[in-house]
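Have a look below at one chain only, the form predicted alone, in structure tokens format.
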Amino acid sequence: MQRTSDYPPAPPALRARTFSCMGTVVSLTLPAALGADKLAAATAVVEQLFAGLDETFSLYRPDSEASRLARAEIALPEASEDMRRLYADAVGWRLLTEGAFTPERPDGVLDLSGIVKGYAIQEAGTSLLALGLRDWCLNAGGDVLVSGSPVLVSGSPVPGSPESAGREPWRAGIVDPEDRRTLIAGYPLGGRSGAKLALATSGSAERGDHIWAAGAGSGARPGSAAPVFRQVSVAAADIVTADVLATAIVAGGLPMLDRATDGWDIEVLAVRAGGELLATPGFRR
């Protein structure tokens, strides 16, 4: 008879592939099913849109189209398609958040850092779905936008159809922002009609502060004023929106809690300051 141990290892359910880009690391994961071949393929095209649009907005590269205009080398209205609309974007989130997201520093200059990284995942997702890809998982820095299921069923159905209902869901990790090596909740992105397929995180734990608080005047700083909240996530039907809002939340304090949890369909976790947690009823199940 065969000892337990003399078996051979289970193959892998799952098989990611990452990259750096954008100041952090991209991780594309799917089923192991579907192949190493089929993973690596679809990761040098979402490696190849994420270069492509950080080499068109990053303010850390000085041959940006961001910091040509930041050195008002050339002006908004010369400025490409995608920055101009991008740039529309961000200003409406303005507007609809009351000034706690905004697409410009308080020196001025346009920074659209905190739209961009989930447009890239946005559209991302759009390219592996028009790759025939049903069941995926891809997260930059922390920010997670789902596909499907991470269990691979034979003819995998469409997301959001009726036979994808009762599926397994992705599960999603929010790290202590005290603790990197420590998970203080976790979120079902996925698997069911319905569900939500996007997770944000935003806050200074990762980064520092980089967040500008909302009414913040011109020459102010990052951290300037006592933060009400060390780290926000949000759970939405898409990843623009739980970007988007987790900084705003961020910015705005308590009001904009309010204000995102009374306008959208979201899930918000808080961390506050003193390490409370702040937690609507998606995150209490």
The other form holds:
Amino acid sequence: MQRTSDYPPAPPALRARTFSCMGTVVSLTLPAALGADKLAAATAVVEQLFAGLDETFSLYRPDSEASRLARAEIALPEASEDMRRLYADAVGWRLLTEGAFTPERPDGVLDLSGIVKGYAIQEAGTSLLALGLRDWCLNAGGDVLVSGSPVLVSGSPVPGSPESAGREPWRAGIVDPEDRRTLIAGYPLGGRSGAKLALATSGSAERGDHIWAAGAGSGARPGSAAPVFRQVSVAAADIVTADVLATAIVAGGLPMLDRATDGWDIEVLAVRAGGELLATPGFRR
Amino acid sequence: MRIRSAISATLASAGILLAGWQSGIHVEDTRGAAASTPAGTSGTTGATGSSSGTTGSTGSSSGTTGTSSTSGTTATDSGAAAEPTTGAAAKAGGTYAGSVVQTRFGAVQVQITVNAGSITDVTALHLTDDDRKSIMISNRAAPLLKAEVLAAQSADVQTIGGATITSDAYLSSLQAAIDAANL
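Next, report the structure of the form predicted in complex with its partner chain; the form predicted alone has already been given.
Every component of the complex follows; first up is the chain already shown.
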């Protein structure tokens, strides 16, 4: 097997740490050369941040602020600043997506879980950068945010090579919703300036508890309950945009897909209910 | 007394007419600037602005710009777009360039060709600032075969994207295998 790339033949040496939060598993991956201590410290910071947000926003915890709001024990104006800010963000996204993304369940209960994980990833990323870490990959249950490259700079880039302008990107695989042991596509994140850093995926089959088919509201598919898309992946500059739009497209169907690609600088890979693919040019090989 | 007032009234209306005429000419000038090549003929469009009831003969056809005594202002506003087509000039026909509009893909400008009052052609004078952005205009998702998307092997990726998995499902996931390899 001959390699044609200019990259070193060995896969980049990486080190990962994981923890459980928000009902899923969060993985932080750093170049191994940075050392185990740095990774442990960074993971602790990220874990603390996730745990704090989960404590406030989880509807699975009866004592959380979100649960007390849902039981109408407190009103939104009395809620914490985090709660009010995220609610405002979510309502803003509902407007931007014409109702395809909404922070309220059909029964009227406020549910910010559609935006809180993306927000947690974004805040964690900001913290990692503040710690001085430039190269990392953060994966929270299938939503990914990266910075820099998996390969630390050692010496000068190969002169004249087309990649000399950038570094090796993080290579993300997207699972096949039909068979989760295989990948349906790949997408490079980070590595060079201007590259998309975030990849979020929403599905209608799996744990889609914050996605509701927007039949009545958006007019996407009135009267139809079966989602058009089995799975939608969105690559964007930031994770909240990617996460919200992936959710909105699953809920809003084809009209929302077109609105999203027209209105935002994103790349989309959508798997239709029958398994067919729709993709923007960035996902084309 | 009566004669005098009649004379002064006539003079006044003549003055108004004159002012209207001049503002009309002014309107035409700004329009000429906005729509770089109003190949369509002469002072006709200008006359529409002045009208104020009296010179209605020239202003007759338009409707959008000929809002009587308001003279130049409204006409100048609409002149920024490809509006100069209204009025007699449009009847005459010609080509008109629209203003440059900024979009998130860059600057866009179109030109229309008018013949007998109808738009017969629309051409793009300027579609965005560079080719890369022009491509983005058609960034809609299109049907694709699996063999046409960016491929990836699980041995060759550093992270896995997918719909949110539960902690239990993680244990048997590809991401868990990758994490385990990097522990």
